[in-house]
Each structure stands twice: as structure tokens, then as C-alpha cells.
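Given as C-alpha cells, the chain that follows is alone and in the form predicted on its own.
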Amino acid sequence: MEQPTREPSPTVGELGETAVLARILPRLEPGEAALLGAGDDAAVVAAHDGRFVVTTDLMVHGPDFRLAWSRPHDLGWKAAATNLTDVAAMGARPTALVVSIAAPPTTPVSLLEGIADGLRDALDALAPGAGVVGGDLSASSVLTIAVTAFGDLDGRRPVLRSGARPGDVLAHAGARGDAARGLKVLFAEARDADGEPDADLADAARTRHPLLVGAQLAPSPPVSAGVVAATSGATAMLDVSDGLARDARRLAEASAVGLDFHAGALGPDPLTAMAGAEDHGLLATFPAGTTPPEPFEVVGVVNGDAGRLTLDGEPVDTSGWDPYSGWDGGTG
């Protein structure tokens, strides 16, 4: 039986901005904190002791993601899983995300509508409650998604980076040099003859390597394992975007102590889970002699080195993503 043919979709600039709208805000959620949500000029999101955790991230087509590797569903649940993790770095439950988007007029209707169903299953979950309060669209020649994330301490004090002492326990949760592993399989198999990234080709190598290219196109980081951090007494925390060495030192600076990670706790290719950006894993100290709770897993130590990385005792390359500078690992 022949399929029908699916209509094109209208493009952003043809519909203008009421009704684009119109098609995109029935696929969120609000979520359960929000008190007022899209609809007046601004939302009213609760915050139950009076403090709220806020950050916001940027992704930008070119430096952050290709269009044709990514399909609408995974820009949405990556903006979204990016920004959730930041909330969870601090140790608070995510409530609600600010989402703008500047496209070019041309961009078909249907891969906003993509995005926002990205970010409403990832909402889903990876921080159920949590919802979509509102945003902006504009017009741009670069397709751009701007997330501003809020989230609850509930009653808790922040977990910082500058809270680990000598002798703590360095755990991470979450995946370790997967998503740099997917890049590169997306670079070596994902390309046309002239190097361009190719759509067809970047689907077979998923099919090939899901679990790979997932991780870089789709994260699944383990946002829920902030709040478990803090109440199991993390001293120190943050979100492992920019690679764990990379990020590792922030911590390593922020708290004045040094970090030693156990090269047979990071799998058979360490170098590349220090060095691989973008799994968006949780790095963390937790109190000499404790266990830390699941599903992190022990990783190093702290010692008195100030400000120094090493992997079993040896200084370690801290290099990994500068948006500036590109990719400082070798995968492109």
C-alpha cells in the first residue's frame, strides 16, 4: 500500500511568531512549581524556603551541535539535560526552564515543535515536576537555544566547589568518555566525501553505536543524583561538562586541595574518560571514611596538593572543551 505524502511544514517566518507559538506551548508543561506559568510577561515559579538555584547555557549551531546529526528531538532533550545538571551540581531538585530560541525564518515550524517535544521527555525524565515555564523567539541566522534552569534547595545548603578537604573520597556518577567516543565515531563515519556531516550516515553510525552517539546527541545524565549528594553529605560537587580532568581542576582550585584519580576506577581507556567533554556526569567529595551513596562510584582521593590533578600520583593533561578554542581532545 503506497504511504501518503506527509505535507511540508510551514516555516517559521510564514507562520510568525503567535502562531508558532501556538504550535509549541501545548507540548510543555508547565510543571508542578510553577504558580503562573506562560502566557503573561513573565512566570511565577515557587520557591518553597525562598531561594532558588538559576543557571542558563547557550547552544549554538556550528560550535555545540550539527543540524544534521542531530535530529529536532535530540537539540531539545540535550538544551534541557545541559542546564539540568547544573541545578543538580548544586544539590537542588530542578522545578522549571526559561527556553528561548533565535532561528533563521526559514527554519521549518516542525523542528521547533521537535524541540520542544526534546525538552518536555526529558523533563520527563530526567527531573519529573520540572516544566517549561516559559521563553522567546526570535529570528537569527544561526539556529541558537537559550535555557535558563531554576531549581528548589529545599531547606538544604548549596553544595559548592569549595567544600573538599584532604582526605574526602572523589566519586563522579554518570557516563565517562562516551559522548567524546560517539563525536568521534560521528567525525570518522558521519561525514560525506567532501567532510560535510551527512544525515543518513550520522542515523546508520547511531544504529551502529547507540549507546555512543547517544551519549553525545542525546545525554541521560543522572540529575536525580544531586539531591542523593547532598543529603548524603557531598562536600564538594559540580557538573562534568568540559571534560573530568578539565572540570576536576575547577574543583581542585575552587577548594585548594588536589586531586588523585585511580586510573582502574575510570575503565580500560582512562585518558579518554579524563579528557572526553559532554557526558554531563556528577563529580563530587564526600567525607573521609564514608561510601559514597549509588550510584556514584569512587574514583580518587583528595590530598593537599593544592590545585594539583594527577592519575595514580602522575600530573594528567587537564584539557578538554573551550567553546573559543574547539575541542583540545583530538575528536574535532
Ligand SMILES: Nc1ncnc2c1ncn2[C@@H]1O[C@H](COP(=O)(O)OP(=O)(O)OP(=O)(O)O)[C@@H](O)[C@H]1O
Given for the second form:
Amino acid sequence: MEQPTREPSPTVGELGETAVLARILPRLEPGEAALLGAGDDAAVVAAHDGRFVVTTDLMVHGPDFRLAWSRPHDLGWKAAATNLTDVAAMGARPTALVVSIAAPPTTPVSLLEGIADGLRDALDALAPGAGVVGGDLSASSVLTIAVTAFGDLDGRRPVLRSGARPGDVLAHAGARGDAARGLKVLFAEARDADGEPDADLADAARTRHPLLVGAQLAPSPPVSAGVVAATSGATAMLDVSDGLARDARRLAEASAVGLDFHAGALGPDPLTAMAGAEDHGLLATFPAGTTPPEPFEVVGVVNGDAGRLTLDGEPVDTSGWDPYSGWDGGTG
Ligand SMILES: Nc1ncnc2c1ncn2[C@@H]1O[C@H](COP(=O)(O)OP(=O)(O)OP(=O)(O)O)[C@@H](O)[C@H]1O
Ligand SMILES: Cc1ncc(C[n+]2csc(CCOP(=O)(O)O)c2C)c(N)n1
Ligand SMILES: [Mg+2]
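Having seen the form predicted on its own, could you now give me the structure of the form predicted together with the ligand?
Every component of the complex follows; first up is the chain already shown.
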């Protein structure tokens, strides 16, 4: 495996689990909901509401990220961000993360420290008050990061995918297509002559396209907009991880409604905006005749055409990302 950092660092195999944990845990905050954070057999987290929201998301070296492209800080940031948006998509306030990492014994400890710093910085930026309350370490030939996130509904009902009604306003918050454009830049400009991801080429691509490559490697989704949508009466919501069209179809099917997007609301390249995965924006519906709250923007309307997705009335491609067909198993 390529050395992901140029600083000399012992490997996790040289230090061992206890010493690695002693270097990671001081970098993390348990957060306001933690009655007992990391250090015992399990954490104790307050759930004032009496219910808690829970979700999990896995990042695997290969289909989900490449060490040559992502810096350790990016990995921690993205692992937090993707989970926080799933909590937000329920209309909940994120409270706590549990983080499990399987890494080859040859992994520099600095890589796990960087992941911890990225987790902490993403929590600070996207979900202040939430923290990391525990996790696990193990060894594996493939670097794998599994995060489980918890959230609190603060007495509200959860916002489901199934609540949209014909006539509702369709609205979206966050980037549309930038993460996919960033991934395209990396595949086009950050692979060596053999097609393998290359760290120096990735640095150069990031310098040339900071917004797009940043949106792919360390996205800043509108996490706080989830609670804003819920308190503003959103009828349905989901986070857009696999592509706006593919995820919109999930909402349309769950609600048994049709969704018609307005091309004019999707920027200069509506098809890329509809296809691009990993923006982790929030797609929500609001009652007919209402103005969606900021940062939501109206992107279309809900109709009675059950399960049908259209762009200015025309059918759209809803294939999007699927880990079992979207990854070629190793090349690039
Ligand atoms: N291995 C599994 N065991 C049990 N439930 C699963 C498993 N994998 C997925 N699910 C459930 O299936 C549903 C759809 O999963 P999917 O990962 O497509 O949605 P998601 O979590 O919103 O995606 P994303 O994390 O990309 O936003 C979720 O409710 C998820 O909890
Ligand atoms: C190196 C590399 N190859 C491919 C991709 C593309 N990719 C990975 S996960 C995902 C969607 C969300 O996944 P999930 O639904 O599992 O949360 C997409 C589009 C990437 N980011 N990096
Ligand atoms: Mg989701």
C-alpha cells in the first residue's frame, strides 16, 4: 500500500491497539449527549426524546475511496458527513458517532490520527455538539471505516420518504453534481500511465479544481437543514447519496407520487445535476403553496403519477450509483 503521508510514523502493527487508541482518543470529543464516552465496554448516550435515530455507512478502500486521492483528514471528514446527512434526512439532530476501523498492520498511525482529526473537524463544522462516543479497531487487508450515527428528534415526528403528496413543492438543499464532477476529474487527471490512482496527480488536480475535488473528497452537506425542514413542515425527505434522480425515485416510490423537476432550477447542466452521486444534499417536499425554508431551493413539483420521475415533463435516467455495478473491482 502506498504511504499516505510523508511524515515518519510508526505503523499500527508496531504500536498495537492500546497505544494506537491512546493516540486517537485525545483527538476526539464525546459530545454533549455522551453521559459516558469511550473507555468502557460501551458508551451511554442521552436520548432526551425517548427515541433515537440510528444509521450506519461503510467506506471501503476501492469502491468508496482511494488512499492515493483522499488524505486521512478527508476520510474522517467524509465518513462523518455521510452519516450525519442520513440522520439529518430524518429531521433529526445528530448526537453521537461510533467509529470502527479495520486497517492493515502496515498502516501508519498518523493515518488513523488524521481520520480522527477529520471526524472531529467535520463534527465541529456540520453538527456542533455531537461527538464520537466509541468504536473498534481491527486488522484487515482492506482499509475499512464503518460509522454508526445517532440522532435525536427532540419531540418531532421523523420525516419519512413516504409522506409526499400531489401538489407538494419539491425542494433541494446542497450541491448538485459537484461531487460527481470531482470524481470525474480524479479519474481523468489523477491516474498514472497504468491507470492507478496517483497522489501527486491528485494534489495537482485539487489545485486546479479545488471546489469539485473538495466536494468529492470532503463534502460539506447541509446537515442543519434537516431539522430546519422538519420544523418547517416537510412532508417527506431523504439525503441524496446515489444521485438526485435515483434517490428522488426512491422518494417517489415510497410516497406513491410522481416528481417533476424543473430543468431551469438545476443550473447550466441539469442532466449532471440529476445524475451526480455523493453530494449528500437533502431532497424534501413541503406542503403545496408554501415557500421552503433556506437553504432549500424549489426544484420541482409533486404530482399523482405514482413512481414516475420527469424533467420538465420528460422521463429521466434514474440509474445512479450501485456499489455492485458502479465499481469495476479494482482498475482505477
Ligand atoms: N446489511 C443490511 N442489513 C440491514 N439493513 C440494511 C443493510 N443494508 C442496508 N440496509 C437498510 O436498507 C435501507 C436502504 O439502504 P441504503 O444504504 O440504500 O440507504 P441509505 O442508508 O439512505 O443510503 P446512504 O447511506 O447512501 O444515504 C436502509 O434503511 C438501510 O438501513
Ligand atoms: C475511488 C472511488 N470510486 C468510486 C466512487 C463512487 N462512489 C462511491 S460510494 C458512492 C455513492 C454512495 O455510496 P453508499 O450508497 O454506499 O453510501 C459513489 C458514487 C468513489 N467515491 N470513490
Ligand atoms: Mg440516505
